[in-house]
Every structure is written in structure tokens, then in C-alpha cells.
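Only one chain comes next, encoded as C-alpha cells, the form predicted on its own.
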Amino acid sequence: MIKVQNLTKSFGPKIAVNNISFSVERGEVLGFLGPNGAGKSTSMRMITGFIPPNSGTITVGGFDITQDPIEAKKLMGYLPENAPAYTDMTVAGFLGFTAELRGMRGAEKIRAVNRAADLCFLNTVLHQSVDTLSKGYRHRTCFAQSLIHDPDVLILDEPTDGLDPNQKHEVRTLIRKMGEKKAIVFSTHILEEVEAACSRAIIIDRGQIVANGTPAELKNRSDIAGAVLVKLTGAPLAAVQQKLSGIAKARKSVVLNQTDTVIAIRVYPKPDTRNGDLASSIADAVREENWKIQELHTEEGRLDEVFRSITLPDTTQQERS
């Protein structure tokens, strides 16, 4: 549905987005994730067609965005970042006015304007102006004019911005359910987004794209991911350390914690080391020492850490190292 290749964007000598190519097929929701700065805003202006690029091609359920502007975005709705809304009407008027935009009119416009507010949650509000909403309601109301014509492409951008926990709930569950048939694009500084509602995730850092996959293959390039937390209890530290660092599978162990009573260790495992492997062989050293185990898990990774490591200047992840 949306296919990206080379797309190049400069402003004057500063270069935002910098030879990038992906894909989204209907079916996914692809999240954008990068630092402030990154590029993910003007990419996504670029694939609406809001601004131009300065090379590469942007193609959307087939059409051309520069060549067949018309017929790419009918495909396409767009929430864009401070998504802009006409304050002296009313939501429904508002809604009904975005409607007319798509060409609908009579009963379609007015079935096209309860949808959107019944996925919106904005029922209750539906006769305030703008100007009286919250926060939350207006960003919601701007959400629910990208929705208004069922598009078969959805461009978001910080689509969950201003919105308090159970309203971002709410959303995240609406583009998890409306990505089983539409492919969405969104953009988010917010981790926990991605694993919420994303099937696939792209890291872009100062214009270019450096990391692409699930949520679940970008969390297995974390430090941690595969190493196993032990505590244990009545066990003397130098033994303890001298026993799991000689285990065949384990890289390294490092203390996390130690008190009188309780000694919290993260084993680090060799390469290619098979998931339940270093846990086993963990458990199987403890009990030889007989020694009490308080907690024992394998830990998955974090997205946060991907996240920093990737993005984090060199000289910053130096000093951290």
C-alpha cells in the first residue's frame, strides 16, 4: 500500500531525511520512532504529499504521490503533528465539513461523520465548539477527520499527544484493530506504543533509517535480552560469583544487589546460546551448592536500551561505556 524508495529531503544545507526506503503492506502498522529531529515528521509530510521531496519516489496504493497526487490521497487520511482544526465550529460541523472535503454528501455525510465519532469516542462532545474541548478532545476530534472517509492508508503523527492514560488506551487499541485491514504509518516518541500496537517497527536517527523489524527482533538486539536474573539466598558472594561465571554457557555475570540476605545477579549468555539453556544450567549450579533460589527468570529485552544505544551520539555512548 505504501511503498517508499530514496526518499531524500534537504533544507538548504541541512539534510531531515537522507536516502530512506521502506514498505507497508495493508495489513500492518508500521511505527516511526526516532529522537526530535530525526526526520519522522517530514517523512511523513512527504508521503501525504504536503511537501515535496527532493528525490525518491513515493508511491501509494500504486499512485505516484508527486505524479497522481488526486488519487493517492484518496486512499490516504493524515493526522498531522498539532493537527490544525477550524475553532468556531462545532465537532459535528467540523467532522460534516471534512466530510463535504471527501466529496460526501446527505445521509452518506452524516453515517461517515457518527462513524467517525462513535470510533472517536466523541458523542458526548459532538454539539461543543472546538474552542470549548479539552486537550485530549480536540486532539481526538482531528484524529477522527482522518478518519472520516475509511481510508485504506492512515498517516499518524504522535497520535496519542495530550491525551490522558485511558484515552491513549482507548487509541492504541482503535489503530491496533483498524491496522488488521488498513496499513498505518505512526509516529511516536512513546516505547511502550510500539509494543502496544505496532507489528513492525522502524528507528530513524538524523535522516537515515537504523533499525527495522518487530517489536520483538528490536528488543532481541537489547544487552539483556536472553540473560538471566538469579537471587539467591544464603549463598557467600565470592562462591556465588566463582560458581555462575564458570557455568559453559554463561559470558559474564555482573552483582546487581547485595544484602545481607539476598544476592541479585544478572548472567549474561554466550552467543547462540538457546533460549532456557543459561536458566537451566543456572538452576542446575545452585542446587548443586544448595543454595535458595528467591527468583530466577530469563529477561527480555528493552526497547528503550535498542532505542538509546542506537540513537545516542558516539561520543555520549562512549562516556556511558
The other form holds:
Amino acid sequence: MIKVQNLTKSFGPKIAVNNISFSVERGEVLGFLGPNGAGKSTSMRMITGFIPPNSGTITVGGFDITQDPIEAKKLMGYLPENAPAYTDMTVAGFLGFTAELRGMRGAEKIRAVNRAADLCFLNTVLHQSVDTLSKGYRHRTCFAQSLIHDPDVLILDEPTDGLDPNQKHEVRTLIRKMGEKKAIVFSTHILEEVEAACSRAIIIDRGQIVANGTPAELKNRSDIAGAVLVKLTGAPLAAVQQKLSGIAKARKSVVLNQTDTVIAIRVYPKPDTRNGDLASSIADAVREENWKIQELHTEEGRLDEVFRSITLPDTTQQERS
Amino acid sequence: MNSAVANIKTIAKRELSGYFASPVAYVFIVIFLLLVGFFTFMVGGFFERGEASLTLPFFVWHPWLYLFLVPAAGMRLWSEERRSGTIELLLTMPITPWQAIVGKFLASWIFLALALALTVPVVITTNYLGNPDNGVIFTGYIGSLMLAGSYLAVSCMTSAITRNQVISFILSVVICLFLILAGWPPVTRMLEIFSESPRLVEAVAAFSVMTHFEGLQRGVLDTRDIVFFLAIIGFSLFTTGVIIRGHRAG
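Rather than the form predicted on its own that you just supplied, could I have the structure of the form predicted in complex with the partner chain?
To see the whole picture, the full complex is given below, headed by that same chain.
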């Protein structure tokens, strides 16, 4: 549904988006990750046709956004960053206005407004003026606007920003549910959101794509992915370390915690070890010595660790430039 | 084409209801009518004149009243959209930018026309007291509306330049003041100092809205005057489009 090729955008000397390419098909929810100022919003603004790219092409449902903007925009719903809305209108008035711009009139318009309001839990504030709404409601009003015409493509710039934990959960569930039938791109810098809602994630840093894969794939890039955490009782540390280093599949082991009775050790696998193999070898080795296992599990890898390792923190960025 | 008209109508409707959703519209109309009344009856000497005509006591003040009131009505048109970020919403809808520009302009123009229409009691009074030439009054109203539209288009343009409404207001007052004074002798004399060519001076003087408005006030419905005002509106709105495109291109 969305095809982005070699997209580049610079503002003066600053390159905001540098030659990025990706595509999103129907049934996919693409998470757009990246530190602040990485080029997430700029990319989304280009996809939705708000700002023109310097070079590269974007097609939405086969329509080029620069050649055929109207047709492409008809297919898209867009929630801009900070969720702007006309503050002098009521929620119903605002949603009705966007429905009219989407070509709906009369009963069809009323149905669309009610449906979008239902989806975003706005029924109680439907006749309230937008500027009297709390941030969460205002955000959802703008979100409802993007759903008003039940679009095939949804571009959501930080859809859960400013929501309370319950609302965040609702919105994620909604995104995941809609993602079954639509192509959705949403940006966030909350990593748990990616795991909760995305079928695929792109990490973007300083205008470039630095990672692209399913959340599970990304997590596997984590240093601790596949490592085995083992907690033993009634074992002397030196003997344990010697035994563990004797395991063929283990690369190294690190003692995390040691008390009089319990030792916690993380064992890292050698490359190309199948998930679970290391854990069973460790279990076998420990059984031979008759030590007691208190805990044994293979770590999944953590997204935040991956994120930190492949995107540079602001300070290093400043040092570089 | 049908969808273009529908989109313009939708945008104009929203914009117009925006005026009335806030006190702006009511404050504007009340101030406008008070000032019109004051200038017509107290300064213009409507009664003392003893003639059934609106040209001198009424229409003659309009360029000066509009000078401050129209930029006040138009200054928020685009600067507010940019400040609140709704411009991003508006321009990612399946509409063309010019539909948005025309829609917003028309809404404000209709609003100004409404304010102007509320001065009709003055016409009724004149007709009650004497026998004015209602044709002249009619062309006067046409001219006044055109003048308001021209100022408004200029305000539309300046409001697209900045997200600060005060700057937008001041810029548009200055440009409108220039449009008033372009043909005024002190200005033309100043231009003569800088330029040898009388052509240039004439060209600048031709930009004065005053000469074009005067004809309409006197009841002369000259196509050239109407074309002049429409050209200012067209040019300003076109420039608005260019400015908005420039902002988006970064």
C-alpha cells in the first residue's frame, strides 16, 4: 500500500531524512522508532503530502503523492504530531467538518462521525468545544478524525502521546485490530508499544534507517538475546564457573549476584546456537553435579538495549558534529 | 469541479462559523457600526449637509475604517492555522491548497459583507429624509465591498507569512496604507525625487485604491475599477499560495 523509495529531505544544510526506502502492505503495522529529531515526523509529513521531498518517490495505493496528491490523500488518514484540532469547534462539528472534506454528506456523514467517536471513546464529549477538552480527549479527537473515512492507510504520529496508561492500552489494541485490514505506520519512542502493536519495526536515526525487522528479530540483535540466566543453590562459585566454562555452546559467563546460598550467573551462547540448546546443556551439566537449580531461563533480548546500541545518544551526536 | 466547489463551501462554512464561535465577530461588527455611525453623523455632517447623498458623509470614510478593521479580521486566517498546527491537518486532506485559500478568503469576505450590510439603516434614513440616487448608493456599496475584499486578500497574504498575528496585522496595515496613499501628492512628489521617469510615478499612482473607489462612490460603474480590485484580490491570493507552498517546502 505504501512504497517509499530513496526519500531525502533537507532543511537548509541539515539533512532530516537521508535516502530511506521501505514499504508497508495491507495487514501490516509498521512501528517507526527513533530518538527525537531522527526524522520520523518529517518522513510522515512527506508520506501524507504535507511537505514535498527533495528527492525520492512515495506511492500510496499506487498513487504518487506528488503527481496524484488528491487520490493518494483520499486513501490516507493522518494523525499529525501534537494532534492539532480547531479549538473553536465542538468535537462533533470538527469530525463533521473532516467528514465533509472527505466527501461525506447527510446520513453518511452522521454515521461516520458516530462510528469514529465510538472507536475513540468520544461519545461523552461529542458536543463539547475542543478547547475545553483535556489533552487525552483532544488527542483522541484528532485520532478520530483520521479514522473518519475508514481509510486503507493510516499514518499516526505518536498516537499514544499524552494518554494515560488505560487509554494507551486501548489505542494500542485498536491499532493492532485495525492493522489486520489496513496498512498502518505509527511512530513512537515508547518501545513497549512496538512489541504490543507492531508486526514490523523500523528504527531510524539521524535520517537513516538503522534497523528493519519484526520486533522479535530486533530483540535478537540484543546482546543478551539467547543468554541463559541460571540461579543455583548449594554450589561453590569456583566449581560452578569451571563447570559452565566447560560447556561447548557457552561463550562466556558473568556472575550477576552472589550471596552465601544463591549464585546467579548469566551464560552467553556462542554464535549460531539454537535457542534452548544452551539452557538444556546447562541443565545437564548442573544435574551431573547435583546442584539445585532455583531458576533457569533463556533471555529474550530487550528492545531498549537494541535501541540504545544502534542509535546514538544526543551527547555523542553533538561530539561528532 | 463539483468537488472543488463543495470543498470550498465546506472550508468557508467552517471559517465563518469560527468567527461567530468567538467574540471576534460581535466585537468587530459592533465597533464597525459604531465607527461608521460616528464618522457619518458626527464627522461627516450627514444632517448638516442637507443633501440626500451618502458619497461624502458615508463612503468616503470606508478606506480609512477598513485600514484597521479589515486586517484585524483577516490577520488570523493563516497565522492561526500555522500556530496551532491545523494547517497540517487541512493540507493533508484530499483538497488542493487553492481550495483552502479561496474558501477561507470567501468566508472572511462574506463576514465583512455582512458587517457592511448592517449599515443599511443609513440608506433607509437617507431615503426617508430625501430622494437620494439609489443607483449611486448601490455602486458605492459595490466599491466598498471590493475595497474590503482587496484589503482582506492582502491580510490573507500577510497572515500566511508569519504565525504571529501582530506582525501579520502590522504588515497588512502598512501595505493597505500604501494602497491608499499611492496616488496622494506627497507620495508621488517623494517618488519624483527618486525617479526621473514620470512613467514610474504614474504606474505607482495607478495602484491607489482611492481613484478606483472614488469612481464607484460617484456612481460610475467602470469595469476597469472592478478589474483593478479583482486583480489585487487575485494577485494577493496567488501570492498566499506561493508563500504557503514555500513554508511547506522548507
